[in-house]
Each structure stands twice: as structure tokens, then as C-alpha cells.
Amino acid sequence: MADVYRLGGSLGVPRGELHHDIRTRFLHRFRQLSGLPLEDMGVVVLQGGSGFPLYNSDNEMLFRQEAYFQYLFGVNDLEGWYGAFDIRTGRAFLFMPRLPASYAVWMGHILRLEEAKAKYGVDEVRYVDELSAVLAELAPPCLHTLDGGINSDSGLPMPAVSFDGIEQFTVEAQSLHPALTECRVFKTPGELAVMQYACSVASAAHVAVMQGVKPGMFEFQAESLYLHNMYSQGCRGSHYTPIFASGSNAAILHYGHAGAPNGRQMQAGELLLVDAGAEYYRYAADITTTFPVGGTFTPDQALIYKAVLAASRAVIAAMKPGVRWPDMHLLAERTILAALQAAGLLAGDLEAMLEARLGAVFMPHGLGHFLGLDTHDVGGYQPGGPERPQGAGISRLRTARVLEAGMVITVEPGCYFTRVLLEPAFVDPLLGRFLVEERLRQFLDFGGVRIEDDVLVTADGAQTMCDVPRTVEDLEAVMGGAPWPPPKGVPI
């Protein structure tokens, strides 16, 4: 049996328990999928992460595994290895690097064969340099690899799979990367109880934040306090660079990367929109928050907050299998827009206004993404699946696929007043006769608002895996100390 993982008193996670439903459900799911005769079904081959070097120096990135091969497998921590599934028979192999003794004095203890079976709960562990004869032995028609397939997300390419020997075997790369990521679209039992737990971790730090912060404070000192509260959990890392957005740098989508890492002092009177989640097992959270510095909503602010709040609810209100995710989309613009019209920042058909594409000069982005060991994780586009829709904001959709139960889907409306959309906007003839330019200026140093779910579909509906307040009043309630969650049948 393999060992639990666990960091300090976190959540445990049961290793063998975890990869062997994941590798039963593969399995099922590649034989479904390949296309393939079962003669001509071989053995999966995957090539875990190796380190990165911090450019030409001798120091390193924190290692994080490559995910296709952790989810496989569940080797999250260590570098240098290889996993092989024999189709035919369910045995999973691992092999690891013959390492020297000296790596003892500056990494640690290193595993020997049958202590690296039992706490990766696999059939065999064997070294990197018997890969080739391994395989040999077990005289496969084909190593199924992930080599060439795309990310929808980066654009990028798998890698191929290198070892000394491989040329010696037949290699076939067209089944293996739709049918692993397609299973990865559909989380385990297992994998949903991890991504809860980060979850939670995040939601508390959310909370955190909104307790701790202060006028007056830098960005990055709101950022620390989050960061705090996450790894004291045992979430050691944030899975992404987090957003700690303040006064008009909210309406900057990725904000907080190295050319503006949430360095700005924040004012009373403004919001800080807060992007940031949480990684516990290489499983990631991703939770945005929006909330004014002072503790109170201005009027305006909460007219554009409660715009977004609703179509956020009307969303997830929504959501259940069968359900396209461009509607969602859609529905979400809908809901703004006729927010700001009838708060007078608006004017004209709404109907024309989204047939304009209006909707994404303050929703610049897509609705939302898949979650789970990326942030923006795998199966957005498949082969043979719904195309990428066209049209402004609404082609930055991450997937147009069909909602299926299992899924996990982050559900992220937002309202922004950016500059660079809306000068060109006021001036355009087909988006500037619905702008109320006038009323529209007023907003052009607000910033925006986004508030991000992460959202498992159901059999009949859906539910979010976050704990955060959402509405106006439970936020200032929040802010001014009061509990959350609010203790049961206590009214905040």
C-alpha cells in the first residue's frame, strides 16, 4: 500500500488509493477512445519533469512535477523519472535514477527500490538504465507517448520521450494525448477531496486578507498576508502568481507579474480585486475576491460589484450537464450589460448591444477555464470536439465544450473600465452609440471588479467548492470583523 501524503497536518492524501482509480478509469477511458484493435494496444510511456536552471547559474526553480505524469503515477516530489502502463494488463512500472551516493549529503535519503513501491503503490520499481529492457521483456506492439500533442491553453507541444533504446521499439503518439486528457477533464473521488482541501486553504486566506488589510498598506503587504495563511496550511505555493490588484490597476487582467508586482499603495475608497488560489498535491484552487480598502462599498462600486455578483449567480444557477459553455458566456454578458443600462452607464437594444460584441469591452476575457493539476488545465479543445467561437471576448474562451458532470469549471465574470478599450469604444460607430460617454468617464480610474468560483458540475446542477462572502453586506460585515463562516443559525 502506498503511503499518505501529507504536509504537516494537512489534508492526507492516500497515493496508491488515488492513481490506481485514476489509472483503472485511464484505462477504461484509452480503450474507448484510441481507435485502436486491442493487439495493437501497447504500453504508456510518460517522462516525468526534470529540473530547471535559473539561467546559466547553478541555482534552480522549485521543482513541480510534469502533471500528465504525476496523474498517472503520483510521483509529485522528485525529478529524473519514468512511468510505463501496460495497457493490456493494468501493471504499472516506475523507474527511477541510479543516483550516486554523495546525493545523500545534499537532497536527503535516497529511496531504495521496494521503499519507492510502497509509497508510490505501483506493481514494480525498477532503475532509469533497465527502461529499455523492461520494455523489451514485456514485448509490447507499441509505446503509446504524448509526443507533439497540444496545450489549448499555451499552444505548446508535449516533448517527446527521450531514453537510450527507444529507437529499438515502435513509438505511436496519435491515441495517448486526447484519451489522457480527455480523462483528465473528468476528476476522480479522490481528486475532488484534494481540490477541496485547496479550496478551503485559499477561501480561509481570502478571508484573511479582507480582515487584514488596511489603507495605507502596499499591495504586496496584502499579498504576504495571503501567502501566510496559505502555506500555513501546507500549501506551499499559489499554483500562479497572484493578482493583488488595488484602484485602477484592477482593470489590468494579469496584473502582479514581475513589470508590476502588486508594489502600489492602496487608498481608502478604492477596491482590491484579489486573484489568488492555492496548491496542495500539485492540484490547484483559484478564487478572486473583490472588496473596497476602507471596508465600505461606495454607491458606484456596488452598483458595478452587485452587476457582476448576479451574473456570477445566474451562471452557476445555470450550469448542469448539457449546457454549452458559450452560453454561460453570453449570459453572463447579459447580465451586466442590463445592469449598466439600467444604472444609465448604457443606453439603446440590449440585444444589439450583445450582437455587437459589446459585452467585451468590459469583459475582455472568457467566462472561464477547466481546473484541477493546471490552472488552466487540459481539454479545453479536443479533436473532434466544438470549435473556438468567434467574436470578440467570447473567442478568449478556454473551451466551448458541452458541460458534463465531473467537471470542474472556474466561473470568473468580471467588469473593467479600461482605457484602452473604451477611447476607441466611445469613438466607434457600431459600440459608441450604446455608451453613455459622459457617465462612462466618471469610471475610467474605478478599476474593475471580477469574482471567480470554482465550480464542479453535477448529475442535475452545480455547486461551488469556495467559501468566501460574496454579497455587499456580508463583506463589509466581514471587513469589520466579523466571523466567516458566520457561526450556524447566526445571522452576520
Contents of the next structure:
There are 2 protein chains.
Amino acid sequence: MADVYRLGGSLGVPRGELHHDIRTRFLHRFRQLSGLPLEDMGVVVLQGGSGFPLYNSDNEMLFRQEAYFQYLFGVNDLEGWYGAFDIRTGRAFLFMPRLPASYAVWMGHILRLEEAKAKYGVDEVRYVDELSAVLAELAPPCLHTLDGGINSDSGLPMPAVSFDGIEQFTVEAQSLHPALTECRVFKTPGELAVMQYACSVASAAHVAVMQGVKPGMFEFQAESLYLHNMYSQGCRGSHYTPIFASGSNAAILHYGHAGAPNGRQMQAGELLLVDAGAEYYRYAADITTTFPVGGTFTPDQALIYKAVLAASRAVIAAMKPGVRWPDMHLLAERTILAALQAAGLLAGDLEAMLEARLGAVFMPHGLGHFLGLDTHDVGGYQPGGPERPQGAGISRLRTARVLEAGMVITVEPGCYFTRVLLEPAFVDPLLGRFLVEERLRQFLDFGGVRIEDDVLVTADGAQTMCDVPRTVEDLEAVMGGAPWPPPKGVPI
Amino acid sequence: MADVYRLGGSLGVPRGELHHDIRTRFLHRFRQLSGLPLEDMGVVVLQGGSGFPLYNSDNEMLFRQEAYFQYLFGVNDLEGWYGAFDIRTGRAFLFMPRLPASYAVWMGHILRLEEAKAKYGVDEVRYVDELSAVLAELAPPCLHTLDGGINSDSGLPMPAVSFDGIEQFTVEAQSLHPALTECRVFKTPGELAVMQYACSVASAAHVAVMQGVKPGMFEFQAESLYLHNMYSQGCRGSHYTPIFASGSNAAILHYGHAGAPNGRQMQAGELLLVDAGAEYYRYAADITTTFPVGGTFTPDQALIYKAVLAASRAVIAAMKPGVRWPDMHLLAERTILAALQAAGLLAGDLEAMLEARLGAVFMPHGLGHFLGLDTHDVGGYQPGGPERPQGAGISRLRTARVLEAGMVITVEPGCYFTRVLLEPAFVDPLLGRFLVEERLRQFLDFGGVRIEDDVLVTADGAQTMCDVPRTVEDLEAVMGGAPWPPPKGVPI
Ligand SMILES: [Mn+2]
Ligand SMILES: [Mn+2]
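With the form predicted alone already on screen, would you show the form predicted in complex with another copy of the chain?
Following is the full complex, with the preceding chain placed first.
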């Protein structure tokens, strides 16, 4: 009976089924992982998000739901809600704010309880001011909350749940965060359909930029074209500020922020690195393409591009359940270093380069990260799981886990030429011996290449969810006006 | 020596001059308004903004500077800064975070102190970790801060300034907030140039939507077209979520939020209300246009549109220094009610309607608000200034001040048909006697019309900063493909 979320002609998301499926999985996982005896299991209570005022003004940025809350309850659109899930019975409750009649004048229709129940497909909907009374009726031994659970990317804790009357309950905040986080690592079929839609929209928008970019345009104008293509397909935002980095800017990993706002005028002969995602129903895509502003790769550009593409394809081919993610990072490094060596930019023994962590001079970031409701999705470092690897570059990995089916992870090898890293390396006795300085100095303004796919680990391998031209030949053809995807059976 | 801010081919903002001018005005205003004896005047200390993480994840939304900080110091782009301004000498100091070398790899070039000084045109730049030592050298009797100053739109206080060593200073938080807020009400020529640019970009984007909208499009697709036009001209964002409200949605004043996300498919025969601004160098435009999706007004639509336009033009014609803003609100109400009366939707005595606050049934919001670094800009209710008026609708006014030259305020009369307000009014003995119920019931799905200009109060009048077609004739011509602005000397 729950409704279907969509924006315009975009993918319909059967909200009730999607989150019922998630809650069912969570129930099993929690009972399995929490280590709690049955009589100590109670009711999960989550607090939804409440808006983002711009400092102390009354201007609010577009609301996005808190991720764990949306995950369990499917409320992606409204502020100030609470949710409860009874571990003993599997019953899901939502609690909505009691709004004044004037709300309708400013914000639109006020949901009735029955409408909200039908919309989100939970077992019962009540008002927030009834939360403690409803919980008291359930008489749980404790409330399970996310209080203080640490996000392993940001280091920030989850805030404590707060509501009138909470003091009459025992709050247990140890078991929920690891269990719910672990659930989020493995996507359900319903989640994968949403993520595939976001990836498809983002892919098409990347192609639109390839076909629309021209020398003389400013980076932000290409970004604007991207966003227009993305939003026209129902993806209202992106979790992160798009990176449109031309020329040497491509070596700035998080270019595009307010202090470096995609403001450069692009020139023929340069590469443009586009790291831009899409958000649909709060789920993220995160795709990077790199291509020549003028439509044709120079030999040096093709060299570096092919090195990174080889790394990307090698990793995706090697990924399958049982594979350690740090090994994939090292495989990417090895592939890129070997290509630089073959091209005469590096000299010496490949194993010794890897040992010296030379890879981090050219790829100072981790190979990839989990993807889901957040761009850098949760679950990378879990209690009892593999710890963060040591060593330059690889220590940046946002997870060190062994791959399992159902994980979605980005594969984003890159090769950059950064003065900040190369100049010290030239004079470093450990690293400098591998560097063909004269040749590398010709690349100091090159910028860099990154190729990023969103990859699903399957039962016996892995598959990208992105559909963008990747080879030098395909990129040049598409930039020259060839359609993408290519007509079936007709190689371009 | 300070740099010029611009994005692409957009307006160059001479940052150093702009904020030097502001600080000079502030100095006079503070000395005049604070009521402090000279020997009690010290150093203003402001804390810049620090990013907006999406909950506890490491995804950050695009940074916007805290408005008071940008106002005084011109740092619109970088996080974690402090500023100090010595009231006794007029010397301005900036304090920037000391960043690790790895920052350059992720975020780009790290400013040196001298570069930052040249960029922002202040007297001295130091590191944040030197802030308390530099302040101690200045030996001020106190630090003037904004701590706890209340935003009169949101009711939210300014957070307290915090830095290592603050405890060694006397903090005085009474005089700065009213004085700096009062300064922000009156725009400098430099600020007006920036605001005019934002208004011009927003105006052109409104025109692009008029020419691009078609029956069958979804509201958000028109929004996407708007944003693309806006951003292509260097306005990266808007302070508020655009409202693209077709049909009856136009009566929902803050439509477009996450819970009502511009998701409706527009039909021929309906009006589309577009309330969409633009942000440039943190300054806001805020424009509303209303026009028929199919390009032609029906007689009923033209009737309501002309009523609102008459109110808009009457107000702008009447505005000048010395005029009370609540009187302009009443003038708008009177104009609209008179038009509804003339059309047979209302019956009875106009003065009695005004007395009964009937205007608020059709225009439940205030006539307009100050505009500047915030969309609902500060200074509407100052200590000792006019208090909030009583009465339905008019109590929503975000200021009740007397107009003065240099103020920028929106003029946004509207006329809406809202079941939530009309149904109770039909049965209200005070209001119902004026309502021609049979006729008004034909308008229950009409939606509404709003016309919003950004208006500068001049020495002897007022002028709009917007340039969009406003008459029924001009709108129909532009939607039919006529150019805007019309070629000079050739009436369309
Ligand atoms: Mn990524
Ligand atoms: Mn407004």
C-alpha cells in the first residue's frame, strides 16, 4: 500500500517494500551480531534530521534526511520525525511532528496519520509528542540507539537521540551502530535499482559534458551543463561539489570547493577531469571521467590515460568475493608504475618502487570507498574488522575489508603530477632514485587523470554500474559526435 | 592591491575597496551608535564559518561564509578564518588557519600571509594560532563580539566567538550586533553593483524559463533550466530552494522544499509561479514572476495578475524615504482587494475589509523584506526601532521600519486562493460577509500570483533592480518568442 517515490519520469521507488526488506535483513543481522540475549533486546529508536539553516539566518539549505533514518524508514523528504523498530516483533513505527494549520499555507498539505502510514508502509504512525507513551506501552528492556557511533571517514560521532521522556528508559548504545552499519554495506536488490538509476543519470550527464565542452568555456560552465542534464532526469542534487578540473587543476584532488570554484577557462590541448555524481532518493553515484578539452588526446595524455585505464580494468577484473581491498590498491599502483616505467618516466625495479611506496607520489589517495546513502559510505572500518593499512597512500584507504557479494565500492585509480609531492620526491634518497627527473619535469603542469567506476561485487566477480566511454578511441569518437551508448552491434 | 573576485566572465568585484569602504562606514556608525566612551572602545573580533558536514559524514555541502564576517572582511571562500578590526585605529587584521602541506594535494594552493593580505586588502594577515598574542599586543580595553545577537527573522542567536586565549580578554557583546546590523541595512555603491549583477543574472534566467517552459514539462525541469542559465553566468547558487509552483501549488508559499520538490507536471491553461534568486559573492537576488504555462493568460488569470501588478506598481511608485513599510503593506492589500471587489469576487465596503484584515486571506505573507548578504536580510527589527505590527498578514512583515535611502527591500505582493484560509473565512462572521462565495469557489484550484521585485530606495523615490517582463502583454510577447529586453525604441 506504500507509495512510489519518483520525480517526473524518473525511476519509481517502491518505498514500502524497499525499507521493509531492509528492516527484515536488519532484524536477522542484529539478532546475530549484537550478542545480546533475547530478553535484553528492545526497541530501536532513531531520530530523523531537522534542516540546515545557513548560520543563524532563517534561510535553509535543501533538506536531506539523516542516512540511517532514511535507511530504516524511507522518510527521505520530511523533517523532525522519529522512528522506532521493535526487535522482538519486527513492528515499525513512525512519529511525525504535530504541525500547526498555518504549515499548510507555507509548506503544503499536512499528512494525516493514515496517509503517512500508507506513504511509508510502516505498521503505525503517531505524533512525536506520543513517542514516549508509545514506547512505554511496548515496555522494552531497553532502547537501542546510535548515540556516539563513530563515522570512520569523518571521525564524527552520531549525536544522542533526544526526546521528552527519554529519561524513563534504559538506553543501550553499543550494539546498534555496528549492526546497522554492517547492514548498510550490503545492498538489497531495491537499493541496487536506485543506485543503478543514479549511476545511469550521472553517466548520461558525463556524456553530455563530453559532447558539450569546448575550448574557451569555463570549468563551471561545463559543471552547469552537467548539473542541468542530471537534474532534468530527476536527480536534484549531488552529495558533493562537482570537480571540473582542467589542466594542472586536475592534480588537486578535491578541486571545485568554494576556495577553488571551477573558475578556470579551459584550453585546447588540456585534459578535463570531471568527478561528478548524482543523488537519487538520497543514494549516491560517484563517477570520474577524464578527457581532452579539444576532443583529441596528445601522445603524453594518451600515455597517462592508458596507464590509469589499465589499472582500472585490472582491478575490476580481479575483484571478487574473498579479495582483500588493500591488494586491489597495490594492484592499481603496480599497473600505473609499470606503465610509467615502460614509458621511461621511472627507472629501476618495480618491486622496490612498491616497497618504497612510490605509488603514493602519483596516486596519493585510496583506490576507492564504499558507496550508498553516503558517497563515502559507512562500514569501512568495523569493530573486529581489518585495520587501516600503514604506508603512504594506502593509509588513505577508506576500507581494508575483504570483498563480499553485495558490496558497492568505487574503483578510482588516478595518476597525478603534483609539485608538492614530486619536488620533495626528487630529493628524497629512497624515492628519487626511481624518478627520471628530466622527463618528469615535463609533466609538472600536466595535471592528472582519474577514472572512477561504481562497482558491484557479485557472487563470482564484479561489474561496473557506470556506462560512459572509457577507451581513448571511444572518448575521441563520442567527443566528435558519435552517439553513446553506441548503437547495438555497430562498433564505433 | 587587493584582487578582483569574479567567476568566468561575470562581474569583477574589487574586494579590497568594497570592504574597506564598508569598514569605514562601520567605524563611524559604531562610534555614533554604541554609546561607549572612547576609552571603552576596543577591537572587534569575528569568527568566520567552518563548513557544513552532511550529518556526521565527511561529505560537506558547498561552503558559504558567515555573513557578518564576509561583510567586514571580504573572505567569501575559505573556512576557519578569524578577523579583527581595531575601532581605535581602523586597522583590519585577518587570521588564517595554518594548514598542513598535504592540504595542497587535496585542496590546492596554500596562501602565504602576504598573498592573503594582497587578496583581501587588509592591513595585516597572521595565523589563527597567533590571534590571542596579536590581540594582546593591541591591548584593547575589550573585545567587541556578536555573541548572542538575535536574528530577527529566525530568532536564532549568533554563536559565541571562541579561540584559544579568549579568557584573558574582556568580552563586550552588547554594542556590536546592533551597530553592524544597522550598517548592513544600508548598501554601499560597491554592494549595490554586486546585487545588481545578481538581479540581472536572475532576471535573464527568469526570461529563459518563460521562453523554455512548455506544457507537459515537470516543474523541476523548468527549475533545472533556470539554474543552468543562472550558473552559466557565474552565480553558483541561490540562498533558497527555488519555487516552481504550477496550478494550485502556487498557493503554497514555500513550495519546492524536499517534501514538495517541484515535482508536478505542468499543464496548458495553468499559471506557473517562479520564485527564484541568484547568489553572487554571497549577495542575494530574490525575484518572483508568474506567467501562463501555455503562453496565454485566461481572463481569470489576467484579472488576478493585473490586481497583483497594480499593487506592485502602486507600492513602488509610493516608496521613498520617510514612508512607513507597514503602510506599503496596507497599500498593496487595498489595491488587491479593490480589484477583487471590482471583479465581483468581494462585496462590501473596502475600508471595512481592511479593518477586518481580509487582505490576509488572500496575501497571508508580508509585503517584503530587506535583501543583502542574506535573502531575508538583517536589521528588520532593531532595538528602539518600530515594533512588529499586530494583525493577520501584516504581523508577518519582516520589518516595520521607515524607508531610508540605500535600503534594498523586496516588493512582493501576492494573491492566492487557499482552501486552508478560504474555507474558514467563508464561515467566519467577520470575514464571510465580504466573500462572494459562489464566485470564489470557482478559484479554489486557481493557485495564485506573486510578483516580486528587488527595490532600492533612492533619495527621492525607489527603483526596481529587476528587468523582467511584467505586463500581461509583455509576458505573452516574450513567451511567444519576442526578445527581452525589447530592442531600444521598438515597443513590442
Ligand atoms: Mn569517489
Ligand atoms: Mn522574497
